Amino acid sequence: MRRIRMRLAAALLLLPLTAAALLCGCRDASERDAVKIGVSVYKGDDTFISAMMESFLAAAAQFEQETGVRVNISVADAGESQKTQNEQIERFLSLDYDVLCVNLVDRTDAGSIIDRARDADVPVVFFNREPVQEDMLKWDKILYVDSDARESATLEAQIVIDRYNEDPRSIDANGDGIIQYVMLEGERRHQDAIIRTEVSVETLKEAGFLVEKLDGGIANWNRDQAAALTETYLTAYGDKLELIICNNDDMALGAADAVAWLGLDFSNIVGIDGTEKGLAAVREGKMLGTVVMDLPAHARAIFESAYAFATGADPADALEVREDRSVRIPMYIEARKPVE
């Protein structure tokens, strides 16, 4: 099967792809031989993003390979502007998309999509940035797809927790019985953010470390951003620094970058997603670890989804959909080896 390359723009792509994973409870797929996915994302070069659209991509070409049904997308780019990716919406109802599925600039704005898909009877399928509770009980051909922010962050601690029951001096390099550390944070409104910045230190804390914030700052899941900034924590607080704790890998790996610019020996730095360079970090050594988000399995819920809306089936009947209206994609650590 020939390799599909996808290239996000703020113009509309229509991306005629062939497949995605094998579909229960969906109707059989000679009832409908071709279906239209519109999608808007909020930022098509976020590293996690661009991951999850490929693999979303693949999961399609892969379905539509294995079914014949044709599977036709396609993809836009908002460039973090809630005006554009409305101005998308509107135009991919308007060319009559048989369902959407949106990655939200500002998650408070999913009502008046909602809106607007309903009085066009088009399902949404919204993913990575969750609208508020009271927007997804709006109607019943709406859902959400992502991993449970909160668990992540409890599990991103527990990166932490092991390390250190394993060799307490190598978290708690200066043996005050405190845990000194920065957190570096995604954009200042995003839910995840909010949630791994607080549910990280209280898992900590709750499992009975003494922690201290020396610093912090919002560096928007960029790794640029984290670097400078960790580049003046690391400055500023030199051996005093521990723990770098970080909503992203994106911004784990500024972090990581900030420590080999200093030419310093640090690598006690926790991120979350698992991304492919996320993961090599941690091979190599320069971060502790991180929370791996499984992409493919993102990939097949969102489409399962998208593909049973567009065909007048429940998702319900191919996957765990809770009362919330959302489906939470289990995860899982991946950390470095204690040097023996």
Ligand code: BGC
Second form
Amino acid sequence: MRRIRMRLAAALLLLPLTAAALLCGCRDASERDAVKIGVSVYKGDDTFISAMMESFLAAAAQFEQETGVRVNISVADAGESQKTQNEQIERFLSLDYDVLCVNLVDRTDAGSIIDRARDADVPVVFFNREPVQEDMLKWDKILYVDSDARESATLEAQIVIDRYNEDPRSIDANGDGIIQYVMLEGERRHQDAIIRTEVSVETLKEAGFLVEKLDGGIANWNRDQAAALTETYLTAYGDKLELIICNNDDMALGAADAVAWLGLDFSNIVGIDGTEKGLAAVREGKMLGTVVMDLPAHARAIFESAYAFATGADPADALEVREDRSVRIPMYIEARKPVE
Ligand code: BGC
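Next, give the form predicted together with beta-D-glucopyranose, keeping in mind that what was shown is the form predicted on its own.
To see the whole picture, the full complex is given below, headed by that same chain.
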């Protein structure tokens, strides 16, 4: 299989791919010259999104190889500007792309993109940054692909619960029957940040734990911001701090960086994503665990929906589409093994 590594730093990349694998229910794709898929991501150097794009291109390349159907994919980096993203969408539409895959900059701002796409009759697959329900109901040729944020948070809490059940003192180090924690949050308006922050703690409480939030802050999914915040927390709370809950792996890695700077022996840090570096940190004992998003499964679902739409088929023939027009990808826990 041809493997394509990509950098998303460029404003617009044109990546013609050649692949195959089939999705049932689609019109005979061999009749087509090539399927054109325009992708716009909110920020190309986001660790999770760039890994997802790599998987997406790999899925498309495999498809080309297996079916002989040509797939042209252009990936545009919106650089965190909704205005830039809207311009990219306009450009794809003016170039007669068959379908759009959009990782919104501002998830509350999908309405105008949907209107423009509907006018041009070009379907849209949104992913990772969820449009509000009102926008999702605007048209039937749109779909949202992601994991369930509640489930990711429940599993993140489960890592802590499992560890506690194996060895209570490894979590409740001071033995006061309360878990003292800090929370590192992603972007303020991202549905994952909002839901993960709330549900992770809710799950611990529902499992019967007493918890005390010592502190917390927004680190915008970012490793450096998380490291800076964690350094202040570790300095302020010292041994009192028993757990660091992070909305994603990059922030968990930042927390682990701060632990290392301060020369401490502390690894009760949990994250979500299952990035390469996140998983390595779990293996190396720097993190307690992470919730692994199955990126190849995400990528396949985005590609399959896009391809189905592009060829006039219904993605629901190949994928399980929920009533709210979403496709949800399962996930799993990867946790540090207890010390014997
Ligand atoms: C991921 C983060 C990522 C963000 C981007 C979240 O689902 O957990 O790592 O930065 O999506 O939108």
